[in-house]
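The chain below stands alone, shown as structure tokens; this is the form predicted alone.
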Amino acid sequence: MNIINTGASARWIYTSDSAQPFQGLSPSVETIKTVCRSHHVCHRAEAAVLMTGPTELSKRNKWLGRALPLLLSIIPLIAACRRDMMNQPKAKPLSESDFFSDQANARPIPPHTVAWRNARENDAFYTGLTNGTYITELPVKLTPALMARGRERFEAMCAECHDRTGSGNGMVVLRGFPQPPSYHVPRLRNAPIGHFFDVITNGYGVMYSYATRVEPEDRWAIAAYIRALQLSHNANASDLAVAEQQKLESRK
């Protein structure tokens, strides 16, 4: 083997322990970035070196270089082959049980369980009920912003069935879906506002729950807007302020 170091600081030590000058290289040479160490002693080069002729060590290193990534990828698989967690005693959620009286391993959430940071102390706000009775007063402040939000959410989430006036002739109804009752019938005009919040939350008849689609704040905004639709649909001129009545009379 012949080695050359461009920094001229490495030496190849033969078995005779006598330093030999670097010899000229043959035309077929291979560039490497360090000097491989075999059974002879070799100083590490500080610069790129050239070496000729593969040695047994270089062949072995080349094989290890190819095999090492494969070995590293196999180690996690070997470590993950322990089946302790799979084989441990456990109850599958939908399997039968001899321990519980209802023969089901899936257990209901214990009463009064509260999700972390999700305590809801205001029952009227989150249920529309007080002591099991629908509330009759809006539990949030009535503002123009609330009404605007209620209209936007109503037209996005409710008008498909109830139409924009609340008469129950929405687009999906015109295509065969069951028609909901009009908000303007006496039963719903006299219904407490908590009723509308409860229906949005829990559903009613063929209407499914919108609890996962509409936040509680938006449910109250929609309920307030429904009240506005009912008032506008059944309003009388005598209900208006005097100035508004005069404007209305001037347009006749």
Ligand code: HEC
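Model, not experiment: these values are computed from the prediction. Positions refer to the first chain, counted from 1. Compared with the form predicted together with the named molecule:
- Within the set Trp116, Thr212, Arg175, Lys141, Trp116 is the hinge position, where C-alpha fit passes from one rigid part to the other between these two forms.
- Two rigid parts move between these two forms, and the turn of the smaller against the larger, rounded to whole degrees, is 40°.
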The other form holds:
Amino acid sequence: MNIINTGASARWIYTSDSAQPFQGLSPSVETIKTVCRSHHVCHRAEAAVLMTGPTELSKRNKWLGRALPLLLSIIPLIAACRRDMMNQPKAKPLSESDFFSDQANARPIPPHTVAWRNARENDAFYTGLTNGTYITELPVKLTPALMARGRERFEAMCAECHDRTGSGNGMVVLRGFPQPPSYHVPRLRNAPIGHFFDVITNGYGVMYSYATRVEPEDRWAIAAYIRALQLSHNANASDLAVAEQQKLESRK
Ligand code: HEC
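To complete the pair, please output the form predicted together with the named molecule; the form predicted alone was given just before.
The complete assembly is shown below, putting the previous chain first.
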């Protein structure tokens, strides 16, 4: 609807779903404006009509036809003129200072400063470690939503190499990237969950870090999902609920 074109002589305007109200006419600027409004056509369209200018328009209207688009195009310039915030005296971080005796504008944090926002108080959550040892318990609540998120993120960020089962035959590997170990080897099955968080955060060997692409909460979701993948490859029938066991039996 709002797409509008002007004919070469601007005798008509088209909108995508309206007739051509000015065809064959020489409408005044006022008429054009009224029709533009009643068709909910934007002002830019109005300007476009005016710019081409119907030949029979009065001199005043011709002037308007030129001035209005010009005025409209000046508005962003006027807006950009409000540079007072930009021009105030201030120190830019890491620039040279003629005020501080060490000539550096970046100031050291005063002693005893306490972070109050984005403070990373929970080491285990942000590193997967407590006192330098990998944690063995998930530091967030394990919920179906977390697992679903972990699966979705794993399949988006990791499966291209590790494949969706975690055995290390993803498409990128099939095309020549070094093959990662399967998550189902005993060493990784026995690895503490903190290790998986750490590998995502810091990378491992030729695998680069995903810290900038996977938020900590999502790293835990992925780690939890990897654990589920590992379980799924090493489950005993006796791990299943009785009803499921019976279902299995009946299929034998
Ligand atoms: C571009 C391919 C690629 C992607 C994507 C990738 N990895 Fe890896 N990953 C590897 C490779 C290759 C290794 C083996 C690195 C080595 O041993 O040098 C590896 C190793 C690992 C290991 C085993 C570390 C160990 O102790 O041996 C884990 C766990 C792991 N990746 C988790 C992940 C997770 C989780 C993701 C998604 C957030 C991911 N990887 C994304 C290629 C990838």
